[in-house]
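Okay, so here's just one chain, in structure tokens, the form predicted alone.
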Amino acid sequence: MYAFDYHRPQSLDEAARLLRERPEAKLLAGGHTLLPTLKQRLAQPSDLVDLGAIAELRGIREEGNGLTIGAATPHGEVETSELVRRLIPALAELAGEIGDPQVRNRGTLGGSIANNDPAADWPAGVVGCGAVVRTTRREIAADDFFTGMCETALEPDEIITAVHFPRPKRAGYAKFPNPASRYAVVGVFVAETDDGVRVAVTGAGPCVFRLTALEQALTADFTPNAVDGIEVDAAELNADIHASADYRAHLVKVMAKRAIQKALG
């Protein structure tokens, strides 16, 4: 990898200052995407700003009618949290399906959504719950946060601090995993919220997206049968060595049915 300067700030203010002073710096959270990229010399940051020592970025707490999860909280903590299992069990299940134990013990919620990999699990949970992403500068609604393949609404010097998940009335997540990486070939998060039904799909397209036709169908009939009348257009879905666009379109419906069944308990 290329040479860089390493920083381990002890506070959020210090981390934000380092980003402002070093425009070519990169944030290091769990490192599961950034470190392989550096090893392959696909990125050449001037500095790495390691967020691992900032205690205020970690933790899970009940807030209002929902959960707030710190950006540096590992997936494994979400998976095993009794609070998450009690309030939004679908999020604990989602976290438990990410990678393997090594990945879940190092990878973080904030790192996942900041990177916005098209096949990551967390974007589906964030959009599916209608969550709010909190940063050092503002709050961003889930529908406005993910803007394209590996792109978000974050500014260069902006740091995710936490994500607030309103508690849905019921929710479920199901995915068809790549057998090697455990990334989602297709993953579907279904939630009935106070503001209506939300269906978020990951893995199928260049970026997480909502399946509005199914949301409308589930509003009238929240059962797996609602999926039968839905057509998923394959024209803008991903096609690669793992699955064709047509196969992914088929998987969206299969995973949606499974997610609905999980939501129904």
Partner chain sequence: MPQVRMRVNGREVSGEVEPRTLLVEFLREHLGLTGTHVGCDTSQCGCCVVHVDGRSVKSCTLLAVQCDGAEVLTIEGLARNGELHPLQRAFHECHGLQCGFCTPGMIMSALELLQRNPSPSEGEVRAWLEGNLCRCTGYHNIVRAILRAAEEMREAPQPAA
The other form holds:
Amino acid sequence: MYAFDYHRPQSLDEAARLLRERPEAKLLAGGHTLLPTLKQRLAQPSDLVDLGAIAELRGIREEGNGLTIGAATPHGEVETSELVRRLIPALAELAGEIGDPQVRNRGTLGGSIANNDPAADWPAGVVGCGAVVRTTRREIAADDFFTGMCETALEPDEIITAVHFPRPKRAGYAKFPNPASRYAVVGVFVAETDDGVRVAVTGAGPCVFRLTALEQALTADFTPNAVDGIEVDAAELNADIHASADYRAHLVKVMAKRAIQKALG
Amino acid sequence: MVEKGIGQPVPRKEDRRFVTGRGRYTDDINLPGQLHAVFVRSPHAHARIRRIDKDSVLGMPGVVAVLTGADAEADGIGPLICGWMIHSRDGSPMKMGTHRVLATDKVRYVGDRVACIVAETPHQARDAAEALVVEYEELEPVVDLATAHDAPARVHDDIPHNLCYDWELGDRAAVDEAFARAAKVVSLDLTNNRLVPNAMEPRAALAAYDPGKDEITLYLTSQNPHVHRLVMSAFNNIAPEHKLRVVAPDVGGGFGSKIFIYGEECVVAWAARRLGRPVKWREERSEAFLADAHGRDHLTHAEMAVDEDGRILALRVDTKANLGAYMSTFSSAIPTYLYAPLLSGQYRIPAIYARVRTYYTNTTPVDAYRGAGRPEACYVVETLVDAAARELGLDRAEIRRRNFIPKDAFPYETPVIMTYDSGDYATCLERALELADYAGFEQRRREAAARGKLRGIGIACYIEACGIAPSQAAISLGAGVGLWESAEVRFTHTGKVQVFTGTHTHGQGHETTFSQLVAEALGVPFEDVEVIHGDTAATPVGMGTYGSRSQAVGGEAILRACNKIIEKGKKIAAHLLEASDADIEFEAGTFRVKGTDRQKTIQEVAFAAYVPSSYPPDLEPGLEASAFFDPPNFTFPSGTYVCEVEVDPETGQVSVEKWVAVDDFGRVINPLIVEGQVHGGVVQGLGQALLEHAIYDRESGQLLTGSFMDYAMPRADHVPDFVVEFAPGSPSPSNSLGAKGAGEAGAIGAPPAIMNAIWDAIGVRVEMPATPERVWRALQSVRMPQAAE
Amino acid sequence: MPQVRMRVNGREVSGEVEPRTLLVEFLREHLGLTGTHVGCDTSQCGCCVVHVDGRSVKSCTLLAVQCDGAEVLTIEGLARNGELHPLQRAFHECHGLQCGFCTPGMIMSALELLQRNPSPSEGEVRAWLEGNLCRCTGYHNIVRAILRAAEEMREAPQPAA
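Instead of the form predicted alone shown above, give the structure for the form predicted in complex with its partner chain, please.
Entire complex below, previous chain first.
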């Protein structure tokens, strides 16, 4: 790790001010992507701004017809929350599949989506539910938030405060984990929402994406059979030592079926 | 029966310190004034070093020294060696590329040591290691084993075709003749995947130089501290052997990777003397992936000739083995004498011929990893046997029965220089089939099919050779050292016993099993025995722990030392009891005049030996004895593993559902510990079969699986509950305990058992590791109908 | 350099650390608590698991400064008055360890499982151990040990660790 200065602001205003004053600063949430990156000396921030002391960033509450989850809420709290299990159980399941128990005790929703790792689980849940990302400046629709590999719509001094998930009528998440890292080789989140069916795929491409062909098919027939008629174009997908693009394309369909099955209960 | 004696499942003595966080591993030790070393490693697989600019870092905060290969040469530090000479078929000696502690001319793999930064803190050393300017001229790397022979580049400029040796074993003409008259010939191309050992404790070293005594003390992660001392003194010129103390304290697993004498430990010891301050080095895990010797990595073409009844007539094997960029300490012996002599498996095979070529490539050196040669042999034999059964339409258990060496045929001489000591293969197989409900398998296959899963069952019957022996034979085949073991057993005034062993325990539980041995042999309480190991200043010269040798070789040395103590104790007791030596008998800790109740406990005798108020006039005081044991032969444990897998045809995911192991380890000293050895070995074998694979980029020679993020290690949820049973056992005649090695069996027998089960499940053979994608592709290739339909 | 204060194994401790100091470095190098080990650099192996404010965490993926004011429990703090915790005893009795290097992290991880779920099934134990690698035992006896400790703790509940 390179040396850096450490700050533990007590408020969002203070955190945002630190970010403005120190352009090379980085936010530290759960740290479970950032600290391994720093240990490998793959990044050299001048300052770390720890969000851990800002109480308003944490917590899960029912809001309108849905759930609002504070950005600094660890995955493990989502996984075990009775509220989440009652309102959107697929999100509890998704959170429970992230990393391992110790990672889930520290890693946070906000940290995960701000980092937007192509194989992370949360982007699938956020896009799949058609959630809204709330920041210190504005609200960003999920479809506009994830803009590319490890890139988001966030401005440099903008901080995610919470994510609001409208409650889908039914939803399911199925993941094929990488046996080493436990990130998703492919993860598919399927939801039937008030605004229609949404299918979000993580792990397979450079960034989470929606599988619109399947959304249309599911609108007509919300069963696993809907998957059979669609094509997944391998040319758009990742290929690495863990899975070729055409295997990933195949897995997208298999995981989609399983996610639909779970949504059907 | 002695309490906590031989044969009992005694929980381990060593556990208390480990479960309370009081273990003492090398990295837990710190010395006042210590400096920290970080190695600058090559980012290229193959490059010429043009310039190392020390000035680029010498002024940085905390930097004390930048050491290079030129400095090492100037100080007379010698290159690393390979301790086993192999001769090619044409009689020429193997071609050894020079392996320096720090590279001078070229770097030959990603991770090769270029320089060592020594600084006041680890952070400062790391900062400087990153800043050091090294100019390279990149060269084309040799990455692929299959094409290394004809590669345009040479790893070592003076070694043509990158060929280290071209070796053979067996009677080629007899094999050719048997193939000519065979009813069937099966042939296979097999890949034995490259593995990274990944002991949980990364390597570490801490050296201190005492100018008053002109002596270096080196703490390090070693399976064999005396071998480290010998080689570092005799070849690397670190210090004269009597001025180098090597201490291997608690060591967090080895699996072979901590046998070897690497450059890092040499540099740390040399730096401590050169700088006059203690120097510490601790490997990062990502560094371990590059720097610790890898295992396996064979390409084999294998053929088996059988008659119409499925009896094996001959075996012909042609193997290319990857050495990596340099020869490691024992790397020449692994694909030769620890591989080809095991190709007879458990079977009576009249003729066997093996040819082995080893190649240099621009990859991490390859050496012994749990099993070391024997898993590769077992995989070849057990895959061929399954192939032959399929070819002939024979049941896979039946073909094995037909070919087993019968239990009355021991000692059995194979056509590949081994003489098996004892065995009862059929009993292990039948018991394993019974425990696995082999007969009921088709029902389970149908049930699985109804759930949409493809279920398969696999059998592997393994043979292992443990404790390379005898020394004279090993030396005649090229070994540079003897392979005996030593022990010293010492009574104290108060009747306690210290056992000094030349073996090293790093998970095997020697402190417990050796205490059991001594408790049984001397009749002292188990708790009164302390086992001391791992310090060249404390223990007799010993060869260490590897190759499943410690009980059969080291344990026997301890027993022999105990016997000497008893003989001397009889003389002391005779004097105390006013009887003649010949009238004294010893049993359960008591010397007694035969046929009387006149007796002395061994503790009373020990006290008399140290406080000789009444003592035989011609006898030395004291009660201790040492012994060396050089066994007449290897020990040959064997067993059968039966594995059931289920394959998800949609994803290709394999899950191991059921595991039965029946092992014959001869006489088992502590079944709790030996079962644990089987569990651990099997899971390493499972890792090889399903998950683990060190993959290099074919163009650049970069290791693509360089961390636990990309190299899949077996975890608790990859593994089923095991059924492990010991066969009644065929004691080894090679030691008085009748013990056989048990440390590597699991890693040897597991891969073919799993792979044969997958073959059975999906109807087509896949290579290791059987990743979901490979299995899925194999299923696509046979256009298997979905099991659910 | 920042000053950190925390309670480690019930004892108030403090020290000046560089911000880049990891919790595990603070424990091992500043406090001499070397029972917590470092087995990897990618937060996978779990050799470094300790409890922070009652939750198991990987102390290699946490800065010491983040733990200012926290309550930390390490393997050294688990036994009380020389008496082993049921998990420690069960690992011993079931031969749930060989080289011992992963053991402190395994035990500290299992401790949180049993605090959350006093009666886990074998499958739940295996799933929970996702974040802990062991190269020696094949996990079989680790799983047995945790199940045995769970049974013992149900029969004789422990004071909160």
